[in-house]
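The chain below stands alone and is given as structure tokens, in the form predicted on its own.
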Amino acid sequence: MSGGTYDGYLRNPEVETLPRDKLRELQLEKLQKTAFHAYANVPRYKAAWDAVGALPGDLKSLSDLAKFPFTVKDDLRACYPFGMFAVPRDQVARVHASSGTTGRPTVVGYAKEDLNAWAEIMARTLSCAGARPGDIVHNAFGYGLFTGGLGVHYGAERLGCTVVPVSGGMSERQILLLRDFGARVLCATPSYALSLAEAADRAGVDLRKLPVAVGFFGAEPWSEGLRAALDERWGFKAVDNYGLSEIIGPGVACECVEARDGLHGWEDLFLFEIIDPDTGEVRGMEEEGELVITTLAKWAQPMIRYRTRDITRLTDAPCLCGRTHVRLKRVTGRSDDMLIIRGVNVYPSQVESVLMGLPGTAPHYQLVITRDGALDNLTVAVEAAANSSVGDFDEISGNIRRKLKETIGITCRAVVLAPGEIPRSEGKAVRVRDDRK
């Protein structure tokens, strides 16, 4: 396959395929096993479990879990650094962490079968978001403790595509190689296809003349505007892909190239719920809430129930690629990063959205918290387009604070800068700036 046809590929069309009552059945028959795994060698699973009087054996049907405490980061910070293992140390193949900006890192270890099932709901997932075998794959992912780089590496591998692990930096060197390779898969942060965007026409490459046909995107919340900004940048289809390093890293869920309507969640791996975050009270198909996640098959380290904080919903509505797999529709936020501006919720993708939309934009900004008093203040600063003048700058930030007020309720002041002010990132873009410290 090449170019932008997609011909419905399917790396496991049993499993991807399979019905859901029988999905059910699967994932009620791994969660009893994984239950009795953790209690019987994870002490804080054991403790927390017993102080609510829930027992492995209780588990007779999947609604049965709602009854077991839930897991949240704190957890692994306090069983820092291999307190969560449920296996000897010596088990463990392999070890990531996330970068402990707030505290303890968090420390998520596998044992060689996980490594193995990682591989190969990678090389799924890729193939979902429609990397074939035999593709080259550019990999600007960051390597190291965080997941994605390795994640994204021996998934396609498995599929059977030709890597180039770049990880992030040197941009204009990137560039030369996509050129020069012939990728026809891009992986990174939506952010860096951005930067790598802004390389591009220093060095006069035009991104539509490239073969690249996937830009397979996580690691950060992105709108549908930055997707559309990106599919007419690159003349590719931008993918977005879903993971987090507590359940296993990247290749939790990913939408299909076909419908990029929702990302399918793996279900014979993974058991998703849907809370309302301030009751823990479990919520049903379709409803929004914050997303929690149980591993089926993670046997170095389970997490049962764990708490993502990312808001989301559910649906299980037929997908035109075939996939039965539930779907998690567009992350919005997390619930630890809303903010509360004079009264108004809102979430920094949904300022994105906004943008997004604006004449005169580019698709670069960062959201600066200052405090007068005892009330929050927020200032968007904005990059111009580049064929926007100094004169325009003024009638811009007006329309931005508009259009805001309009649509999400938030009264802000707004900074036009120009083209390259913003800083960039080469992994996660920086989008909140708090300065009331």
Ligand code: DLL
Given for the second form:
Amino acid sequence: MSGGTYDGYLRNPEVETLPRDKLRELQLEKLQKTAFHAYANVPRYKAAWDAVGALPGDLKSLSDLAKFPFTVKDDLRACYPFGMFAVPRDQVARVHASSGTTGRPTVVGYAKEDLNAWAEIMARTLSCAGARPGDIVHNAFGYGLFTGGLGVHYGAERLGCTVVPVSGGMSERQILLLRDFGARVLCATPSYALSLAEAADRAGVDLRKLPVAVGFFGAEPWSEGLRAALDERWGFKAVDNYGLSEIIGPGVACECVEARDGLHGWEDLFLFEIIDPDTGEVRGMEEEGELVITTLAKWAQPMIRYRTRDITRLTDAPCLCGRTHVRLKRVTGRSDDMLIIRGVNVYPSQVESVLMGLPGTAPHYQLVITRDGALDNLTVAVEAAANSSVGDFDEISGNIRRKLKETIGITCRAVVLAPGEIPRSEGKAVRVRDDRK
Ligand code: DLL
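Beyond the form predicted on its own, can we have the form predicted together with the named molecule?
Below: every chain and molecule of the assembly, starting with the one above.
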């Protein structure tokens, strides 16, 4: 299959195209089983549910789930390290953890059958993004406690691919490997794919001549503008996939390469809800809000109504690829990442969308917040494109300020930096620097 041609390949045609009423029946059955398992084996769930009088047996329909309390990151922290496990520790075959910027890491455990299910859902996810059995998969997601590296690794093996387990870093060498091995699929954070493109320029390698046809990207918010820039530089199709450690890691939702229009959330394994982030009330299809996920088959560490803090909306409109699973709109950012600049709410990815369309700028930026008396100030630092001259910088920064005011309504300072001055990422990019403390 070339980059985006529809060849009809589905990893699991029966499940991926299951009629929605059948999907819901399957979800209810698995939800009931998960709830009994969680209640019987995780004291924290038992205590929380007892406190509101919700019992697993109350789940007669999917909408009954709304009576159950949410689970939040602090629950995992409070039970650090192994208190959320629903099986004895010696039945946990692997742990991962997210470092987090503050406090204790969040630990997640996988039983043997969870690892098996994860490899399978990742095989489905990669094939949804356009990977095919026999492909060479260059995996530049970080290996280790982060779920990206190993999650993609075992999924690609399961799909029947040849995996190059390169992890992040040593970009020049990665370019050589991409050129010499002939990978068809590149897996990385979108920001690291940009750094790799720069390394290719330095090495004099024309990425468009390489056989890479699919860019499998995720783990951080990114904009349509960045997608267009990556497609252009690499000559592939960049595809968005979403996941989080608490739920499983990568493999929760993925765009199909055919439409690249919303991420199919795998409803045979996860139940998706959108809630009002302030009141916790459940919202309907097409309404924006915070994504809440319940795992339907995770045995070592079931998650019931986990509040992701990610803002998105769902649609059950049919997709041209034929998959029936609900689609999540591209995640613009976590509610925790939202900045409030002089009363205006803004996500870094919204700023990125504006910057990507501006002439003279390169797709490298950082938002710096400082405090001036009682007021928060935002400075948008952007690199100039390699071909802009110093004389253009004033014009470019004026443009940035005007555009951000017009489109998002924020007032900020804009600084144009020379190419190479914004720190590059090897994993998740740090888009915001908070200098207020
Ligand atoms: O980032 C898992 C992952 C690995 C996903 C590789 C995709 C590819 P965490 O480190 O726990 O897990 O971070 C999860 O990252 O709640 C989102 O805020 C953000 N995130 C992940 N994927 C996307 C995406 C992995 N495609 C947190 N778009 C999530 C926007 C994303 N944000």
